[in-house]
Each structure stands twice: as C-alpha cells, then as structure tokens.
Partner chain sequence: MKTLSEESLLLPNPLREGLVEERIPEPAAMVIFGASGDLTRRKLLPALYSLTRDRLLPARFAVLGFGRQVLSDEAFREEMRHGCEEFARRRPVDPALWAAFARNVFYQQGAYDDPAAFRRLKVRLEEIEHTLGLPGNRVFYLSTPPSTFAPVIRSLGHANLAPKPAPGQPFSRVIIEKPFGIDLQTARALNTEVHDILDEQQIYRIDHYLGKETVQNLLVFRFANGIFEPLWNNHFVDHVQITGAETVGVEARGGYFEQAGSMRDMVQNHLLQVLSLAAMEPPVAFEADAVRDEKLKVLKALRFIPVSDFEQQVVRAQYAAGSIGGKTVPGYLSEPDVSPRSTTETFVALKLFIDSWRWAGVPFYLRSGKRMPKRVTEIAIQFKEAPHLLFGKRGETIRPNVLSIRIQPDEGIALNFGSKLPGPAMEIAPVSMEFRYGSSFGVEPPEAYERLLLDCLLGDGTLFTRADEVEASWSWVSRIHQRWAEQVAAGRTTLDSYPAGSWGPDAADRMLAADGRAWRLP
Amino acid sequence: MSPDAEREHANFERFARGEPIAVEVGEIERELGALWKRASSAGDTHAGAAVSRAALWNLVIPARGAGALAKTKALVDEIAQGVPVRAITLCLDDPSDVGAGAGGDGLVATIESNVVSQPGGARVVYSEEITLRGPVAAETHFGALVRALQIPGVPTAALWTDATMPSALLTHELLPVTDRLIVDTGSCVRPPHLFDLQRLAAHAHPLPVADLGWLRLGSLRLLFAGLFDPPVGGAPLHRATRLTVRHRPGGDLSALLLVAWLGQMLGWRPLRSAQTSDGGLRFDFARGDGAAGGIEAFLLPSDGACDATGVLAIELADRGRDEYIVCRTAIDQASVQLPIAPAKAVKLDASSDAELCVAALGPRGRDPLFAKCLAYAGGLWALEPQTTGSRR
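Structure please, single chain, the form predicted together with its partner chain?
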C-alpha cells in the first residue's frame, strides 16, 4: 500500500470511529466528500449497514479556549444523537492554552463524524463536525469560513453561549447568515447580562431567538400553568395578591423571567421595586384591568436541591388566601399543591444542555413569548429600587 493510500485508509478508520482528522482549511469539503464516499461504499461490506449523511441544520458554535472547546465537542456529540447537524465549531485560543493551534494563518481544522448507534448493533455514520481553531486574530476569517462551509438549502443556527467571544463575530459575521440564534440566560451569572441578551435579541430581529434557560424553565411553567386548568380555572390568577419565586443564590435571572412571564400573561403593570431585608427583591404591580388592589412579587434566595434553573418554588396566593404552589422536592421532583386536591408529587423534566439544544432547533425554539418576557424582565430590572443601595 502506498503512503497516500495508507494515510487515506488510516483517516477513514478514524472517521468511521468518530475521531478527529486534521485537514487543510481549504480542503475541508473535499476531504469530507472523499471520506463519505468511501464510507458509503464500505457500508454494505464492512459495517453491515447503509451509511446516511444527514444534516437538518448547520450549527455554528463559537467557543474560547481548550476547556470550552472540549465541552463544546462533547455537547455536539450529544446533540448529534438527537438531530443530525453539520456542526461548525469556531474556537479562539485562550492565552493560557498550551499548544494552541498554528498554521498558515494560524488556523487549524479538523473534521470528524458523529456516529449514531442503531438497534441491533448496526451503526450508521450520521452527521459531521468541523472544528476551526486559531489565535485571537483568526476571528477575522471565521465569517468567510462559515459562509463557505454552510450546507446550502439547510438552515443555520448559531449557539451563542460563551460570553467571552467577541460580539462583533456574532453581529457582523454570523447573524447575517443565521436563521436561528440560541442563547442561554442560564449561563448569565448576573442579571445585567440580561441587557446584553436583549441587545442581541433585538439585533437578531426578526430571527427567532431561542433561550436554553427559558426552555429549562418550560417544565416548571407547564406545571404551574396546569394548576389553573379546569376545574380551578383562571380566577385565582386574576385575584392574585402575592407571588413568590424562591430561588437558589445565582438563580435570580430565572426567577425574574418567571415573574416576567406571569406579569406578561396577566397584564400586570410594574410600579416599583425594592430590596428586601432578607436579600431578596420585591416588585409591586398594578392590575392590567385597572381593578383595585395590587400584586406584590418576591424573588427570595433560598436553599434546597435544584437543577440548573435555580428555581425552587413558585407560590401564588389570591385574595381568599388560597395558595397554588409548585415546589421542588428533589432535583427532578416537585410537589403540586392546590386548595381543592391533596398535594401530588410529579416528576420534573431534567433535560441535558444537548437535549435543550435539540429542542431549541425544533418548534420550541421559535417561541414569540420568550422575546416578550425577556423585554418585560429587562423592564423590571430597570426599575429604580426604592431602598438605599444598588442591587447592581
């Protein structure tokens, strides 16, 4: 076997195993094409299963540093199990990285396949992953590379969750070729990051913006909404006087989004905010229909087992002091409490980030309510606190 043939054979073996293969940046498509061709001709004789090359999305994921790159690659591997994508990871080296990439223009590229196991032991090589890595200056090449590597006729999503990446990459290079922007309020460590996301969402308009944090809250919102299905009905919501969202320290943005959701859906008009003596926040609302009596909402830091949402409980009390509560009892369990029925334990969805990404690429990623709630939450946060001291 000639050295070229040996190299091709070794590359194919690595490709079939889903391992990365270093390629010239300008040869990515050609190399991928050759590997797929070989995979499809080998499929019947070697793997015992037909080989499908599938992609429903181009998924562009910027990340900075070796640690973030490793996490991103693991995430892409998992996403590929749920939806076939051509993943294009754009990684800028972090100064602290050892052995950062080098090449003609400082960019290195690898290609690999994501293999989905099929029942019965047969396997189908499924979708592909391209990684481009380079020094900070390489950022200028990313836009053109993404445009060249997008599979035509397939929509493109940008997963923008690394706040350390230069926002110009997103706004100038990626958004013009993107059909869906995916962000993560759950990774915002402080509520002011909300404004950054709002700006991005506004810039992306009219692109659908999906938020992994909002999706994480989905099962809690569904559960809470279910409390007001018949026979209870919506009356207690219209009579609400007090809303409390208990959250773990650091989960205040999720809690704020939940308050914003209820405020948006029930037409509450924000009046003022204040810090509470126990380190929480209080918001006062007027009823949207002008009816007498306001609503006070509290965001209270608390302790307890919790998932990535950071939310422990949602409690609503009405004028009759009836309480409607969804309260987390374990990471994936909650208790549902209603005045008309005994408390009931239910299982909460505990989706991984990859599962949330898959959801964000589906119909749940086009939620017009999210943009409204995000704007409403931004408005709440912008209210000047009535007490001394700044919560910012």
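Given the form predicted together with its partner chain above, produce the structure of the same protein in the form predicted alone.
Keep in mind that what follows is only the chain, not its partners or any molecules around it.
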C-alpha cells in the first residue's frame, strides 16, 4: 500500500470512529466528500451496517479558548443523538491557551463524524462536525467560511451562548447567513447583557430567536400555571397583590423573565423599581384592567438546591392573603401549595443543554411569547431603581 493510500485508510478509520482529522481549510468539502464516498462503498460500512449521511440543520457555534471548545464538542456529540446537523464550530483562540491551534492570522481546520446507531443495527446515521480555529483577528473571515461550508437547501442556526464573545462576530458575520438565532439568557449574569440580547433580537428580526434559558423555565412555568386550573381558576391571578420570585445569586435574569411572563400575560403596567437593602429588587405595577390597587413583585436572592435556571420559588398572594406557591425542595423536586389543599410534592422535568438545543431547533424555537417577555423584561430593567427596605 502506498503512503497516500495508507494515509487515506488511516483517516477513514479515524473518521469512522468520530476522531478529528486535520485538513486544509480549502480542502474541507473535498475531504468530506471522499470520506463519505468511501463510507458508503461496499465493505467499508460501520460494523457491516448501511451508512446514511444526514443533516437537517447547519449549526454554527462560536466558542472561545480550548476549554470552551471541548465543551462545545461534547455538546455537539449529544445534539447529534437528537437531530443530525452539520456543526460548524468557530473557535477564537485565547492567547493564554497553551498550544493554541493557530498562530498569526492563520486558521486550522478539523473534520469529524458523529455516529448514531439506529435500533436493530440495520443502519448507522452519520452527521459531521467542522472545527475552524484561529486567533481573534480571524473572526472577520468566519462569515465567508460559513457561507462556503453551509449545506445548500438546509437551514442555518447560530448557537450564541457565550455573552462575552465579540458581538460583531454575530451581527456582521453570522446573522446574515442565519435562519434562526439561539441564545442562552442563563449566561447573562449582568443587566447590560439583557440589553445586548434585546439588540441582537432586534437585529435578527424577523428571524426566530430561541432561548435555552426560557426553555429551561418551561417546567416551572407550566407547574405554576397549573395551580390555577379548575377548580381554582384564574381569579386569584387577577386579585394578585404580591409576587415573589426567589432565586440563587446569578439567577436574576431567569427570575426577571418569570416576572415578565406573568406581567405580560396579565397586562400589568410597570410603574417603578427599587433595590431592597437585602440585595433584592422590587417592581411596582398597575393593573392592566384599570382596577384599583397595584401589584408588588420581588426578586429575592436566596440559598437552596437549584438547577441551571437559578429559580428557587414562585409565590403569589391575592387580596385575601391566600398564597399560591411553587417551591423547589431539591434540584428535580418541588412542593406546590394551594389554600384549598395540603402541600404536594411533585417532580420537576429537567432537560440537558443538548436536549434544549434540539428543542430550540424544532417548533419550540419559534415561540413568539419569548420575544414579548424579553422586551417586557428590558422595560423593567430600564426603570431607574431607588433604595428601599428589605422584603422577606
């Protein structure tokens, strides 16, 4: 066997095992085509099973540094179990990384497969991952490269989960070639990032914007809304005088989105905000129906077991001082409390980041309510806060 044939055979074996193969940037498509052709030929199938190459999305994921790149690759491997994609990972090297992949203004590229065996072993579905790595200065080349590497006729989604990445990479390079933007409000730990997300959503319009943080809150929102199913009904919501959302430090935005969700759905009109002496926030609302009396909403940092949402409890009190509460008792468990029944323990559904990404690529990634709640939350942050007393 000639050296070239040995190299091609070794590359195919690595490709079949899902290991990365270094290629020239300009040769990515040719190398992938040759590897897929060999994989489809007789005798070179995975474990003797038929091979299918599949991609329902082009998924572009920017990352910064070797640590983030490793996490992104693990995420892509999990996503492939739920939906086949051509993943294009764009890694900006951190200068502090030891052994960074590219030097100067250069880019390096690797290709690899993601293998999903179907039940019964009759077929193996392969999707693929392309990694482009280079210095920060290389970001201006990424837009053209993504255009060249998109599978024609397949929609493109940009997964923008790192709020510290340069926004120009998204707005100037990626959004023009994107059909869906996926963000993660769970990565926004400072209020200015909320405004960044709003600007991105406005810039992306009319493209659908999905949020992993919003999807994580789905089970809590569903559980809380279920408190007002018959026989309770929606009357307590319209008689509400106080809403409290308890959250872990750093979960401010998730808590704010819950307040925005209820305010948006019930027509509450924001009036003012205040900082409480115990590190929380208070918002005052007028009723949308013009009825007398207002609503107080508190975001209170608290301790307790929690998942990535950072939300520990949602508590609503009405004029009669009746309380309706969903309170997390463990990472995946909660207690629901109603005035008409004893407290009840329930299990909270939880999804991995990969499962949330798969959901964001599906119909749940086109939720118009999220855009409304994000804009409403931005209006709440824009209120000039004053200082007031604590609220427990």
